[in-house]
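Given as structure tokens, the chain that follows is alone and in the form predicted on its own.
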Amino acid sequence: MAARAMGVREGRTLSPAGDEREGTANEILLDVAIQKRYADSTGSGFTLDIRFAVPAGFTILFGRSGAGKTTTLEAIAGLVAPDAGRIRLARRVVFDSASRVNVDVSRRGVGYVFQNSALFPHLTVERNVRYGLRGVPEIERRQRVGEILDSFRIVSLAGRLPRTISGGERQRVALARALVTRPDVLLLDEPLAALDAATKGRIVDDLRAWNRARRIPILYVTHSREEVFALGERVFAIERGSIAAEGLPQDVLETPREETVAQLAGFENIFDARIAALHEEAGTMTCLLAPGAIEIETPLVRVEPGAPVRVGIRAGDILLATERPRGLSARNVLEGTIEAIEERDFRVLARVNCGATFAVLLTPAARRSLGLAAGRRVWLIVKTHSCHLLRPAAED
């Protein structure tokens, strides 16, 4: 019986950076190039580069925590000043160090939503929503607020406090309020991690119709790779205050190229490896990981036998069987113990000795027809385009 798990370079740009033509679908209109010294969480600290460009759209800064996402978020801003380089929002220069360029918060066009709302809890959802008009004549506030209080379905909220209203209407009031200005670009925090799902789905609906409308760039920072699928058009993947990778969502976490990024999406197993054969009629080659020398067939890459590479392997990809596989079209089939096994929310992880310790992700519902637990001898199964061949993480 088998169980199936569950399961870009710096300065380059996704769309043409010199295209000024108004309306166009690619056009620039937020290109970021900075430096800071970041400090991180160990206190060791990193400078903190970043260049991208991007149109319209949802665009995700994907990373963990301390990686410099925020940090971005906050120059991009004016919460933060960098220590060098160039911010250009709407054909509008908004940070130039060279020419002492730093265009106050208030007038740089910016919308900020924050993980936690931020609202102010003694104002109604209203006047929430109208903080942001100060000095708009009346009859053009009110006509605002109704409208967006119309596109994120919370008029009938308006009267009330936010203590009142769930966590999910919060967030829409938070987007109301950064939208009512009409921003130039929209900087999203994170602001949806403690929704369920089905309050994130309907409210990321609500925002691209309306963004559908306006056009306007949408920088969501995220360490979730759930949310790059759900809400990401292109991705940046940043590891401490460098774009490691960009380009869609599948392309990035789906076949990383790079292991801080393969780490990032999710592989839980990454090998040291090298190169015992090369079968170029077949379009793949064989692969001894270490410790224990075990011999993996993997996707081919042109590189000389006996070089040293790094194989990742997402848990979820692996099959779990309880007897030796037959007639499988699979060239990888590992024999190997059960070490330890445990359960993850719905899910669960073994961990498989094979010489290599593999770990594999199941449902609680083949632990218990399969019957696994520690010392249980099993076979593992492993599709040869589920191995990824990965560049190093570069030494600190």
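Take the two forms, find the largest set of C-alpha atoms that superpose within 1.5 Å, and that set is the rigid core. Source: prediction; values computed, not measured. Numbering follows the first chain given and starts at 1. First, how it differs from the form predicted in complex with its partner chain.
Once the rigid core is overlaid between these two forms, Ala366 counts among the residues whose Cα shifts by 2 Å or more. Superposition of the core reveals a Cα shift of less than 2 Å for Gly167 between these two forms. Ala307: CA moves 2 Å or more between these two forms after rigid-core fitting.
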The other form holds:
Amino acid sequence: MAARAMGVREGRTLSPAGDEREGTANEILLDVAIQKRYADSTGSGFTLDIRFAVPAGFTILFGRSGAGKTTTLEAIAGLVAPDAGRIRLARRVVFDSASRVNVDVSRRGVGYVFQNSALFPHLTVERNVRYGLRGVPEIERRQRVGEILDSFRIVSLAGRLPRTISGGERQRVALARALVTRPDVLLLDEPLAALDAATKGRIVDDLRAWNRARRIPILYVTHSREEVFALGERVFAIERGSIAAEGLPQDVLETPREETVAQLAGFENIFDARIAALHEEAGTMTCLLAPGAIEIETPLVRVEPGAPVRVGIRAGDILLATERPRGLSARNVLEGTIEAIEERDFRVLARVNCGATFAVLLTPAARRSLGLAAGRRVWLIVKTHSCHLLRPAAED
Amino acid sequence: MNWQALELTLRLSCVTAAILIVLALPTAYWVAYSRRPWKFLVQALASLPLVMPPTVLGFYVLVAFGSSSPLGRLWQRWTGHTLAFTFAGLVVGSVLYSFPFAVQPLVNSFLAIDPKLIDASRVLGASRLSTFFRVILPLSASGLATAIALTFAHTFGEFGVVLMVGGDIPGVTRTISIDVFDQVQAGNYAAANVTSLVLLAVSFLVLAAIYAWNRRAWPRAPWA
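Condition change, the form predicted on its own to the form predicted in complex with its partner chain:
Expanding to the full complex; the earlier chain stays at the top.
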């Protein structure tokens, strides 16, 4: 929640205005179109086929592990070579299979921060940060290291070894080490995954402040929904090697049209369904959920009656009542029985069988006051607009 | 105590260890990081001296550097004599014999380094060579120490290869282990005992030093 609040607070200041570099604010500074074939042990494998072009600012690559997010970063950095395609960084083409350009990783001008920070364990914080400045005159090197240590508030750690500082401090050092080289693009591979929310928030604030001064594209890989909302100006949802959806975080994650995005974005209830009837005058339609032929009313979309669809409903969007409710605006009221109920981290998850099993999210207080337990008869209430129609995921 | 044999053995061990480190570093780097499909052949070849009888290895060194082989003729043209029964011959035999003892600890050390550290170095602008000297080698200190100590100790106690290639010439090829053999042959058990004890003590001290060093070596990623 804290992370989402931060996203709202920071959201407006992040519009790509006030570019201090040459070129226009929306100039494309990273242009990627690559393919790479992966074979797995079963022989099927998948093809990474990623195309995007982004200006300065945060772009989130969101998806489950194995989707191809890290490989995309590694291809941009030059750590893996795509089979085909083209990568342009700032105004330089660093990879082009057609003209056989493949600039060595050491000369791409990329900043990369790994999930485990990858600080050199035998070097002090200061020497880690200096590492990428070989060839820079000593006076300038000292000045740049001093500035970056200062802006990431790690001056006091300069003489320490990585193993003697905290996880959050290590990621700050890793960021400083990447940014002191003045890269043309910053690639962040789940850099904050292992940190607590407060540390994460402070590092994100520092990174935002830094990026206001030097606008470069920042690609940020994550599978955390909170981080998407906290950071994203743009999000690309990646699934099995390609971009399944893109746009503003609230568009992609709050109203997903792709089933895979919905699963990633925390839709606990996803059902196969068939369109039973269209009600064009009401802007709704009736779907039959496959498991128990349950009728459910959803928003109208352009499909033929009888067409297969999938319906996604968040567990937190379902109301639960212990008596049949009356006088409601909600169109979907389903009668069922609690199959199981479990409490974890101040959240109660009830599984209710209404012909199909729905996951319903409650607070512990609601559970107590309603006396909810397995076997109890209940009614579920779902608003029409809480039912999201999804495009089914491609079969594996 | 045959001090001459001890001095000769120490000299042979030092020269062999020094040469082997120079040869083993690039070999181990290649074995650790190459993705060639035929890498296993090189690995098998490099490990052969572990399983071959030392006399067989010595025999092949003699044949390879004998006056009827091209290599032997080349050597003779350079030096004016054959390799057999010389100190240089002992060095060649010892280098081959201890090769796996130098390569394997280095390969293990290189493979224990988090590959992300190597990626990080490369992304930060370092060449492969620079990454090797600034990241891989410092983080392989324990492997390097082990390689040096093992080749030293292994050469210090070797017998079969030395006897085949060098024979038993006092001051030239008579090492400490051959001296023990001679003394036992002559029924001089008291002298053999003293020499053997020196060999035992040196070997133990070297191994103890390796383990002591490795105990305080850099862990790969102390926080992981």
